[in-house]
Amino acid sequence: MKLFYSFFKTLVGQPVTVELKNDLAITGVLVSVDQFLNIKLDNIKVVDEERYPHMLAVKNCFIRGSVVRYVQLPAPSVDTALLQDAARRERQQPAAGPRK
């Protein structure tokens, strides 16, 4: 989780696209993503105006990381390779023990 935490934050201030698990689609400038993967839009725009009318008027959003089920992104933002070694390493690292 903490790998799609610190990559979330590199997108900040890039274009995304939202989908909702009630099938939402918001896309908006990121603003921020905290640990949870919350996320933080502005500028948003529906993606299917017709369908959600009521959300015409509104020009940000709060969205919390469990109702999320993708995240589209810019082509250009993902580096696929960068990607593949942080997950490489972050495997590779002991778990962690138990909370107290």
Given for the second form:
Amino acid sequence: MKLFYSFFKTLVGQPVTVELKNDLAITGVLVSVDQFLNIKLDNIKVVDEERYPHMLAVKNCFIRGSVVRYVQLPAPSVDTALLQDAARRERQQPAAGPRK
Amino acid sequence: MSDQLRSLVDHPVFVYLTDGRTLVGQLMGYDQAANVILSKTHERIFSSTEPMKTVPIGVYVIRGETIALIGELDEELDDQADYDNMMVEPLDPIAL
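Mind sharing the form predicted in complex with its partner chain? What's above is the form predicted alone.
Complete assembly follows, chain above in first position.
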């Protein structure tokens, strides 16, 4: 259940791009993540700044997990074999039931 | 979760709601569900045909479900920003 929470914790300090469900994309350094996969980013830059000057004065932010569509990661930071393995194990023995 | 918002308490923040609205205010408090209390709240209304408008709306309690993003507002950068000439479409609402 906490697989992706643990996975994201290993990426703290990396640059990531968070794409929201309304297509807005924000690049920043991953500062923290929580059990709901809420994400905190530092030094943010909105992708396509010209279209979205609304957030010029925002340098770091908290993004609610429920509005995230994708989190784009630097490929070298991800051990895909390890992740696949962990996902396989999680599937065979889920750690907990569905969250409320 | 509590730690993520704790650093923003008593700071000026920019709140982006799932219906596309953008608010700025001072973060007074929050809870586990990211419900939030904002004081000195202003709504920033963007339009592609008119410069940005600001509407003061006082103290707001915002349900976490409707919050997409909370950003720390850098007041220096905010003062430098040319909102009087900023004519852009409002941010899109988020289809959940």
